[in-house]
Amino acid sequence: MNNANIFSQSGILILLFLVAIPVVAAAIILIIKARAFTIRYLKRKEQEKFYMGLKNMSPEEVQQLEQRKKELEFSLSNNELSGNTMPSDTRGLVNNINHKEDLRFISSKKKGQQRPSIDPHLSKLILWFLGCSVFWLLLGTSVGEYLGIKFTAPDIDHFSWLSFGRLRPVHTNMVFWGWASLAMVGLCYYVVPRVSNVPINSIKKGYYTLYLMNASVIIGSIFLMAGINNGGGEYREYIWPVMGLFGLGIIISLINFLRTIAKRATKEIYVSNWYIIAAMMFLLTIAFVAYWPSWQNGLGETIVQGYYMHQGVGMWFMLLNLGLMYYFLPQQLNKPIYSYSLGILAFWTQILFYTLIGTHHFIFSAIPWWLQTVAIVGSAGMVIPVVAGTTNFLMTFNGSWKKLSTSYTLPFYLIGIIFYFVGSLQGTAEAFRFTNLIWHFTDFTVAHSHLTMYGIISFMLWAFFYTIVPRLTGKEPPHITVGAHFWLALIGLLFYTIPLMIGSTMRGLMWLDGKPFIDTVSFMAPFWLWRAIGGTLMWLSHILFAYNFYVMVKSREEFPIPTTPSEILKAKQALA
């Protein structure tokens, strides 16, 4: 294909359109920035003119300001009518008037206490983690948006670097290791020292993790686009040196957190730290098992793939997010977690059952029948931690439902909890042999993965973002754009998943009836259109989220001009 007809390809045109959106947005931001710069310049000039006038102020004008300052600062001494003599109070009418008995039938209330401030250096580190994660969310889901369009128009391009086989792992790995992982680790740098009641052991090591994780995603994405990949299975397309950088970053932060917890000022280790430390240890174990070459052959690789794929979701993303939820939800509701014991029950039962369920992706395959059965039993056992965790969170919500109407963060928490229950139990239902026979190898798995990784992980992370960033920066996002982000993400997710689940069920039944494969492909076309529509709404919500994050972290230079005589005189003294 020559360069003359490159731009006649609809895929290239769509790609250019997608690229044009951030370019146009950047141009708009540039115009806004230029306008703000002009306004700041004019204010600075006005300020300079004011101070130039102060230098040329005459002694008479200074005297007038001094006189006006005394007039404004004058206040009564409250003894103009009584003098300085103490009143005679033989009956105790005056001396006892300030003493008041509390009403016995009204319990005394504690006043709200200001939250302790966070180290500004640690705050900067956390914001860098969160800012990088927002960037990867935008970029990764822009790739996903293009892939969704390709489902409705599969021939829109004919270039290897835009092929579905290369872009799909770019999308999944970018949102897994770039968006979700960076956000979670950044939030851990807030939670771990906070619940340990001590400073973080080393801020410098946090930056090492930040650099290594970002380097892993950048290098891995470039390699995937170039066709250099592991080729061993889904979600482990990064070659081992690239994943090694990511693992090294996690090791550094794990040691950092362990040393912080070891110095804790509290006797107990709060449940959040249980989840966080366990998730990081499991991630290292999962990655080692997935990339060690000894068993990467035949059925061994298939079993390892099932283990890695499901443990990555359940023992890294899910486990760590639940740990963050155990801190942020009670703190946001201003009440303790409903049951600490339920949290510990959910923790240990998730470790017991989730580590067994990976091979339920390979029901009716050549792997041993007993191993398939163990995976199904483990999937059914997941009902225990899911119900325990959901009950714990909803009972913590109990009595605070009215706060939903006035809070822009709690709806994200609630939707995340709801999807945690629905998505996790849907995974249990998929594991049974009959439903697996219908749904496996269809887009039902895609719908399920988005219900969990998007409905649970992303909604929870957004809740944590909107909770913590205003505390670190002192700035809140516009409530209208937070609401738009919430509804676009939620409606988009429903448009994405529900049609796919319906169409995939019918497609699986068509396969069982022996229908030609190509007929089932044509049948799915309208459901893939809904997928593209839902994905577009989700993608638009991410743009709003990025804008909200920008509003929360941007700094604004102020140019105050003194107005009162006292302020003007202080400015005059500063110039002297």
Given for the second form:
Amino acid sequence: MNNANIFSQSGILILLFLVAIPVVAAAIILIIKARAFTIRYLKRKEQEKFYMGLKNMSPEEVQQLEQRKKELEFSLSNNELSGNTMPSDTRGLVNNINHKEDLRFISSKKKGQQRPSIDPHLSKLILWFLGCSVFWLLLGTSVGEYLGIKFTAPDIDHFSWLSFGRLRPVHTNMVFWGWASLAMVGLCYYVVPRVSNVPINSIKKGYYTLYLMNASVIIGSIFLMAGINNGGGEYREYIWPVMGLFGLGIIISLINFLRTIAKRATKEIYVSNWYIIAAMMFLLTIAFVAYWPSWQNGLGETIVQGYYMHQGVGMWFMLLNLGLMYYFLPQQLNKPIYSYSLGILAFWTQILFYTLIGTHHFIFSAIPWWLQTVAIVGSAGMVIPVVAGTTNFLMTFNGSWKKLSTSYTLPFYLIGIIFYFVGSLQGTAEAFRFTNLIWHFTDFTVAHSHLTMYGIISFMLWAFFYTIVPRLTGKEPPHITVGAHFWLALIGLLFYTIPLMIGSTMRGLMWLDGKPFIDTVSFMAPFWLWRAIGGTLMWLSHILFAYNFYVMVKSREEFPIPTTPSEILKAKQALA
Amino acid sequence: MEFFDNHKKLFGTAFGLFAGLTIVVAVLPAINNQRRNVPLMNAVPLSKEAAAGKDLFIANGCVACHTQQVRDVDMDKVWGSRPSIAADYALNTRLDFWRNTATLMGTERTGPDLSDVGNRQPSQAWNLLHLYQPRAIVEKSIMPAYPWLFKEVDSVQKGEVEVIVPDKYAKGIHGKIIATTDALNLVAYLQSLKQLPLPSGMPSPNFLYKKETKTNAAGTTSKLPDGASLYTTNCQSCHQPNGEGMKGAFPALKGSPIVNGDDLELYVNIIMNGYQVPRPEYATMPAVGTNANLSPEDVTAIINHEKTSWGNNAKTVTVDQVKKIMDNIKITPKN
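Can you give me the structure for the form predicted in complex with the partner chain, which would complement the form predicted on its own we have just seen?
Up next: the whole complex, starting with the chain shown before.
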């Protein structure tokens, strides 16, 4: 069907602009790639030519080179003034020397630290987890980007498999169970054995988890697009056999981690492992309660849904990421966590209050009023773990602020921590009855979930990625693309959330005022456009992130060409 | 501390605390609710067609944008005559072994609430065209179009329902557009979504956070509400922003003899109780005024808006005139 005429002119232009950005970016990347390929080809040719010449070198030429080498290598003995005591750097303390004559457009950041070597097999498993998660991030946010465009151009396609209602859960579930979850479990495989000071119990079991989690996301996404879903509860759209695969994967890794911890060489259990094990146990509990296939008639479904969706984000994503944070932040700052006790306080209060807050998604609905009140009280109680956690992290940072400018990972940590505070407290604010009146049912919820799942979880995960992948592979990402990833993601997130929050607040007020509903739809149009623009920036940042990951993981062929006399002689020797 | 250094005790305690709280705030309330799950006496199960339509509603993820809950707050009054109660959802049970219960209460209201859409918009013709291309009937809508629920045929057979697509959206269509069974089932489901009146004696929960009624300081009767706004909410989706209606489905108000004429009683009656235009191609108008619980002031504002817009230039009416007619209508029971 040809509906081109129904787009207003500006709508088409905006859409084209949005689509053009990724296309142009892709073209640029393609050109860069082609150029690199050509250069490598020419270098290889040049190298071949050089070696041809080397074979036919006459003895006179060799003698000349010997002579020149001697001349060039002449130097004073360097002890004319100091005597025979040689200065030396036997412990390798002088590093990272800056040469003044370099013109620096990008301030250089510190290299990642070399760490005690990890079992290469484990390291491969971790990289597989992380690599898969990067793939799901790219695909999942591409779907999200497309959904954002659909708010501005609803007639962009008319395929049932790509219609808004079917794609929306594909996006949310893919970034939840694909991107964030796979990345988290992969990082756990690094942290759990490390803080227990023993090797991981079984690497093979890790692969089972990897396969099962990936299978769940693949099958789940296809089912959702085909119209097979669980009946509409958010993040519970996969039917139970599909989510069962995911749960099975988590069970296998949970047992694997528990066995590792049981064998630990340390007496105490480091707090990271508290959070990690708890998160995995809780996720299984939540999934079991919510998916058990023989109950939840009538409003039972809604009560369980409120519990499930909020425990999913708070007890799985948040709790596990906090656990990782308690390991990685002190590591990266090279100092211990500010207060172990605050970490423990946050742990228990999070369990106590967070478990209660689920039904705050259904305030003023037909579910029992007392349950709604409990949820509101629990939401207010969440201030305690959030403030405890934030204080702990910021106090750990304190005294190391100067490191921020010389590190490419610490900005991600800091932004993650800031959003942890802002996003969590925003959630508390949303739960109160009056604010709920305005914000509930509007896109404010969407802004909030991006502020938290993206601002907190994704930023923290990126921080952890840039911390450990160089340690596993020994390769650093280009600082310029890490910086670009950071800024695009951050600015994109702000462009996404702030207009959406402003617009939805005003929309809520219009509803309160009894304005016609359709007027509040057209009112949101500019805010939805801003959301699409912010979303595009975020999406671009993921392409850069994927590129950085590729650079960190990929091994490259090199074409060294000898230039100094000693190198040339060495090459000649090797040839003979 | 010894407790913290024993992984069995530590993780056991954490799990116990979480599982215990889970039982208190989720499992027990859910079971309790499920056990006392009794539908209203006048509730009827979905027809076969409507049940099939509900499956389509679920498969296509309509709940992403449409809620089905009237909250007990004043701003939700536009979506139903009373707040939703637990009994309204009691007929929802597990769909089957593979799929969970779908109460479809929803968490986003990008589009309108559907708790009472069967009363608000019962017209099959309107719903079909709206599914085929929402923007053909609600210009500003951003709802996805569902053309795959329709078929293009050369001629319409007996028993098939044709959808008249406005020219603007008919480009590339050579034959006629008819609704598939899926489309008809989905509409049957939407038509079945009606808030049931509570049995007498059963108190309805109140709407909270009422808007303060604006009375001006002088104490004189306040001005009429905004007729244009009420028209947008209650009338526009059929009669269109330009008052011209839809050819062959919804009559024009522009130049209409009823709008511009003097038979106020008929006019008010149509708004309050609906109307069947004596021509078969037109859809039946629902009891818009009664459904939306419009006051005499509201009805007067709408009438005056319609009488003076789109080139209409008829004499306006007063609240007293309308109120008198409405009082009379109330005596005669509906239907």
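Basically, rigid core = biggest C-alpha set you can superpose within 1.5 Å across the two forms. Residue numbers count along the first chain shown, from 1. Quick caveat, the model's predicted, so the values are computed rather than measured.
S.K.: Please state whether T406 has a C-alpha shift of 2 Å or more between the two forms, with the rigid core used for the fit.
M.R.: Shift at T406: below 2 Å after core fit.
S.K.: With both forms fitted on the core, check whether the Cα of E71 differs by 2 Å or more between the two forms.
M.R.: Superposed on the core, E71 moves its C-alpha 2 Å or more between the two forms.
S.K.: If the two forms are fitted on the core, does P368 show a Cα displacement reaching 2 angstroms between the two forms?
M.R.: After core superposition, the displacement of the P368 C-alpha between the two forms stays below 2 Å, so no.
S.K.: After lining up the core, report the Cα displacement of V62 between the two forms in Å, one decimal place.
M.R.: For V62, the C-alpha ends up 12.9 Å from its position in the other form.
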